[in-house]
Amino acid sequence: MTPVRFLTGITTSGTPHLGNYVGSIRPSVRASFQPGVESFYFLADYHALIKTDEPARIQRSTLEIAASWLAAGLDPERVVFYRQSDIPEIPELTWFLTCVTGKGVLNRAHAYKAAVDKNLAAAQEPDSDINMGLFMYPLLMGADILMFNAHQVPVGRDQVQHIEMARDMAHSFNHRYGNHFVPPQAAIEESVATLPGLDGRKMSKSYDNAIPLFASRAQLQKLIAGIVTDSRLPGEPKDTEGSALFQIYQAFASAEETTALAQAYAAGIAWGEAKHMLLERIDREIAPMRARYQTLIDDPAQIEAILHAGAAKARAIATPFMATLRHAVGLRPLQAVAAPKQGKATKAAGATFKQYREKDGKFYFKLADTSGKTLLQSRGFDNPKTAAQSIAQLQEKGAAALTDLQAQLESFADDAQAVAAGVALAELVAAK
């Protein structure tokens, strides 16, 4: 059975905070621990650019978000952990996916047409000051996705739209070139909350009004301290909704948690009462993974190490279909263009596979070019009907089927030998 995709990414933008571990760290790490699920998680560095044109703020955010991944259970070895900018794929789908979407989409982006909106009340031209790295978040968004054909994406309500694009472009790829892609569905867990800052706002950097995600219990404290309330005195009832206090802390509390402090506010509680409850209650689930998190911030190159190895698993599957594409759009080898002759059309003799038995007693086969050269060595077969299943596949399927026989074949030597191999079966599949 071909397991479900999963992928999700943090712009590396700002400090975490507990808004993006709530909404986006505490349920992608649960989720990468379910049977069936094949989880990408990536650091958005690129997509950092657009916000923000400080380099030291963005390397130290790349850090403290891998960190706070790992410190919060993500396991490397279980997942596909990268960096967006480790992937060169990335942006060379984007320009594919710039060709085959209209215009006229990206004008009706939510950001886009909130920056036109804000200009226009400003009595403003409509695009001052809006760069081509906001209009085209889209399309960098839909590479992301459709580069590793993720079934499920998980985002906010606000964030849907992206998607829907996303499988718009799915489609009109799909319609001019070949079924190459998923089109992705948007995953929306109603449970996962939206947390609000300390003014009642979203929590967001941009606001700055969010709470560090591994503040000590000393700032944490503090910044608690600061959460707006209402002016209502210590014996009076209060209202639970619209209370931002009572949405945080009902995102870390249990449900009976929450039905306690539901009743503790409707008797008055104090409110210097109730956010003491919140410290606590916080404190409780970030205080373990405090430690982790430090360890890994003053090791840096531990957390190189790591996104190294997860740009190595993603490439594995990027470089070959990125083949298989190139292929599909016309950018080709020369040499594998036949000159017609006259009469009957002949085919250029490409790459073949060729199955055979070893000394060991079982049975292999490789993918050789013309020369001669091996562009892709399986590994031993106890029967050669299992070995020829498995080329069938990849005459059938191509470079996609790659990802399914991953633990049937050797590894790559190196990038150029994947993208040969990529590319010849993508020419095997045209030439079918």
The other form holds:
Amino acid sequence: MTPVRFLTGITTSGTPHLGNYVGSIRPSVRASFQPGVESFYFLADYHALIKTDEPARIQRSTLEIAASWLAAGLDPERVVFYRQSDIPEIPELTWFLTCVTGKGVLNRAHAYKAAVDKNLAAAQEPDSDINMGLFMYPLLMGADILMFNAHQVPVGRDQVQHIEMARDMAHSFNHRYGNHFVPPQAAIEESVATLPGLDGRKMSKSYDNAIPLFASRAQLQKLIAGIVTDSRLPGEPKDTEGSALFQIYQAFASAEETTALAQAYAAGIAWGEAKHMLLERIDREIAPMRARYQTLIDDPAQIEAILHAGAAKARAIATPFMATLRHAVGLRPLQAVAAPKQGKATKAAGATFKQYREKDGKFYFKLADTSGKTLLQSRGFDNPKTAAQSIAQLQEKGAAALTDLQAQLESFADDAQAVAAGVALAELVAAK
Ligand code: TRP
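Please give the corresponding structure for the form predicted in complex with tryptophan, as opposed to the form predicted on its own shown earlier.
Then the entire complex follows, led off by the chain already shown.
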């Protein structure tokens, strides 16, 4: 059975806050522990270039977000955890997607439209101060997702449109060049679709209303004291509806704890006391992570090494897949030019699969080129039927099947082997 593949990224342009934690980090760490789930989580540092031109800030943010994810319990052995800019295939795929996407589609993207509306409201030229990065943002995000053929993308509501666009890109590409991409779906956590900030608007770096995830307890207390409430006095019943304090509490509390606070609101709890409950509830969850976070932040070389290992896992999929996609669109080695078909084309014998049994009693397969060089090597299977099914999947889908089969294959010796495997698989699929 194909595992469900989750993929999500966080833009590395600021210090992670409770909204990032509740909306993205916590659900993705939880999802990664479910059985039958494969997770791809990454630091979206190419995306950060759209939002900031401060190099030191991007570097610092990348470190902080990586440390936050790890402190929250992400196990880099269990998931593929990487930095976007370590995967050069992603910008290359962005270009392929750019060429199958209508400009009008991007004109309608919310983030771009909001920037245009803001200019118009200020009597500026519509595109004043808007860089092409903002305009093309959905294409880069589409490449992030389609590169690994993710099924589910856990995101906030504001990102749903981007996932729909990625689906359209998958369809347009598949329609022109064959079935390479799985159209992804957005996975929204309903209970925390958007976490309000200190002023009641969505918690966001850009509104300056965020609570940093790893604020000290003292800082946390101070920030919580600043959450906007109404002026009802102790003893007066309070509304949970529209109360930022209540919504933040709910994102951390169990159903029973939430009901208890709702009752306390009705009974006229003092705002000061409610804020104290919120502080305690958040701190109970975050305090144990704070120490781990500090240790990680103090050892950037360790995080760098973790990200390198993650990039190697990601590229074991991305490199051969990209080779297939290049082949699919016509960026091909010239010696393999297919002459326009005249009568019965003579097809050069390409790479072939070989299935065999080893002394360890297990069943293996490999893909070898005409000179016998191994392009792809399986791990041992207990049962020959499973090995045959994997071969069938590769013959059917080419390198697009590599993400599914990741656990069954040995990693490539180098990029050259990965590219050769991708090209050979593309030719097998094309020759069918
Ligand atoms: N755009 C997302 C954000 O700002 C981050 C992101 C980039 C992302 N690429 C992605 C999220 C791919 C999910 C999948 O929050």
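Positions refer to the first chain, counted from 1. By rigid core we mean the largest C-alpha set that fits within 1.5 Å across both forms. Everything numeric in this text was worked out from a predicted model, so none of it was measured.
K.L.:
With a threshold of 2 Å on the C-alpha, tell me if K362 counts as moved between these two forms once the core is superposed.
P.N.:
After core superposition, the C-alpha of K362 moves 2 Å or more between these two forms.
K.L.:
Once the core is aligned, does P384 move its Cα by at least 2 Å between these two forms?
P.N.:
The answer is yes, as the C-alpha of P384 shifts between these two forms by 2 Å or more after core alignment.
K.L.:
Please state whether V29 has a C-alpha shift of 2 Å or more between these two forms, with the rigid core used for the fit.
P.N.:
Stays below the 2 Å threshold, so no.
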